[in-house]
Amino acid sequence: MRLVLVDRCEEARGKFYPLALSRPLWELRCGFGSLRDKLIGKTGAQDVAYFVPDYMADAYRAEVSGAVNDFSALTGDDLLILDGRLKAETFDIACSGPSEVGVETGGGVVYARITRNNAAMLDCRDIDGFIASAKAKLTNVPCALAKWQYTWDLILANPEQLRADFAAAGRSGIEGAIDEPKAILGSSKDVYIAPGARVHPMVVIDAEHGPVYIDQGAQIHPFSRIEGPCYIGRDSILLGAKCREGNSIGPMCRVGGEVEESIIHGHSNKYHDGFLGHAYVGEWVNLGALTTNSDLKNDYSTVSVVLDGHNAIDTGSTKVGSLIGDHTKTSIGTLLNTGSYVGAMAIIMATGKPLPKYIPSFSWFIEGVVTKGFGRKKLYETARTAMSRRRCKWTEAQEAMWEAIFEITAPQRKEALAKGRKEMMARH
């Protein structure tokens, strides 16, 4: 059986925007790994293929050892297609049998499960058409399966992920070094500190409320308290850090000051104080010493999120800090609004106040107005700058999908352009 996971539907994307406009929908981690992960290891899958927007159809091909976009794929084996926001926990389709396709209501494709011999009956010219043609010929089922609909929920949810993650690794105790004095609160059963991490002196883990993962090559440096639920990346540093719990933190990270139940993709500095509270952080991100955002409104009404540029979205939390797009870096003292959107690509200067709900993607905030700097170019010097730094390679082709990301998220930006231009005139 092969597994086809399918990212391709615009609006559905969008709901995850700035961290989906860089990577598929199944790239965003929840818990301990990415949401393919989750789906691979549910499916018991051993061989993958994947279908995504083709911007960024190249960079994705150098990150993952299955085929990406290629249509001969959709051939010569079982094929169990997914929508790429499904959750896995729910999922309980048996991945062989007779072909289906699991309908929801309004008329999507949740899932599609279809035979080698019909799979050669079916249009394979593209993928949506290939879908479409399996839904007009093949058994629909009714579908209520669980997604995945805005980053938001990937927050929210990951505290009871990371428990779930933890049971499931099925690992506990110290093969790395934890260094005296030590202080381990909780069963030691719910704490597992992997081969090559280090923990040093002077860390408190307090796994009483949750089980606490630090993974291969972590380091744990004096002063940082943790609290479970909480995932430790790999090679990632935590400095002195108050690192509350829920948080998932990937692979290459700094991480100092107070976080609580945030998501850091990975290859990310938040190296000095500062609150970061229900956030998702991106990869590539610095965010400046004091960097700060909310989480919480004064008269603890829900929060709302614009995603857009003009429509505020309910999340129905009280609790939902701040979505920060890959590359993004903030200026010392940086104030970040409860339920910010703040772009990929972005360069944020500090203003004294709390900024702006929503920073388009490749903005240079500066005074409190959004302009555009010196450009996308020196960005992506910065990038391949900061990217080198980690032995990682700034290439064509991400150059490539960035442009085309610059495009997509041009209609915003201009928007705020103009509208910053007006009033730095009206200043003068």
The other form holds:
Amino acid sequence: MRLVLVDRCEEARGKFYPLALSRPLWELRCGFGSLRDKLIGKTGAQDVAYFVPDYMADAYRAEVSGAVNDFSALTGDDLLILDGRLKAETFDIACSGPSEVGVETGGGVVYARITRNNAAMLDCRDIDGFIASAKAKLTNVPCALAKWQYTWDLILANPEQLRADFAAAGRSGIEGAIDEPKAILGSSKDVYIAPGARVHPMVVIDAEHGPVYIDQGAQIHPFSRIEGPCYIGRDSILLGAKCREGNSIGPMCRVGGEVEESIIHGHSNKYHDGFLGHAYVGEWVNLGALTTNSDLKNDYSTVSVVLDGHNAIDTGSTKVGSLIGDHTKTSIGTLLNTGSYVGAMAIIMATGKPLPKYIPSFSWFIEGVVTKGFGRKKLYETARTAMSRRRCKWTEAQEAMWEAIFEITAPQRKEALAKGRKEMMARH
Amino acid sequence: MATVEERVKAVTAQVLKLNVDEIKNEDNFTSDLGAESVQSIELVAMFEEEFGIEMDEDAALSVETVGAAVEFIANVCKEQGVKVEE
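The form predicted on its own done, now the form predicted together with its partner chain:
Every chain and every other molecule in the complex is listed next, the one we just looked at coming first.
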């Protein structure tokens, strides 16, 4: 059986911006790893193919071993095609069996199980046509499988997912190094320190309310406190951090200050003091010293988030922090409002006041307004430098993807730029 | 209507807080007029607002003198169909 993950619906993808601008939805993280890891684990697939938006296909192809946007992957084997937003833990469909197409109430295809023989009879010129053809020709069954709807769903589900992933990993104990004096609260079976990880002296690991998993090569510097449930990714460093419950960090992150119920993708830094709560931070982000986000409103009402520059969406939760896209950098003292959206490849220079709740991608937020700054080429130069410091390469495929993202995000940015110019003019 | 040169100088004076009569075409924004990097960004934004044009930021920020800015903006206006007094 070949698992085929599909992420082609623009409207659905927009609900996961700015994180999904530069990755397929299944590369978003929750718990220990990505949604892809969980779907593959659940289905037991050995062979996986991916269908992603065309503009990111070349960049994504370099990151995975399976076929990407390759129509030949639709032939030669039994197929299990899944909507990339499916929640793995609720997926209970048999992976093999006669062909059937799971259709939700609105008519959307959630999954399609297609035998090799049936697949040969379908239109396989493109993935959308293939799925439509499967729906038209094969048995349809009603389907109400749960799907991720918004980025903040992942944040809010993270503590429970961490607990589930710790149990599924089946590891506990200290295989790495832990220096004296040490303090582990709760049961030591709820703590795992992987080989190569080192916990320095004077670190408190509090597993009373959830497990703590410190992955290979991670280093926990003195005076850090880690509350479970928590996952510290490979080769990440905690620098005297107050790591509250519900965090997924890493790999290769540097984290200090106070962090609570947040998901941070790889290679991102928050070295210094400042609070990050109920936030979702992309890859290669740098949060300057004292960058702080609010995750709770003063009146305890539910938090709304603006994803498109105009419409506020009520998250239904009283706790949502910031959504921060890849390669974004904040200056010292940046203050992020409750439920802020900070696009990808943005540069933020603090003004001392909380930022606007929506900052488009590729913005240079300077003197309190969105500007073009020094342009995107300068941002690419910075990205190239940041990546080379971690022995990673900025590729032509990545630059082409970011050029496409620049165009995709242009309408919202143009509006913000026009507003910024007017404000600047009025100021002078 | 004021000429492109007059409008460029007026905006420059406004952003850099200078007397407009003291600004000469050969003045370098940075070394002669004291524009800091953030003010360069402001100047680009303000020129765009003043003339109703969109400038490529890399090209705009490579302009060094007031006279070169006048020429650059006049060309952008022509390309984008914006009528101005030469």
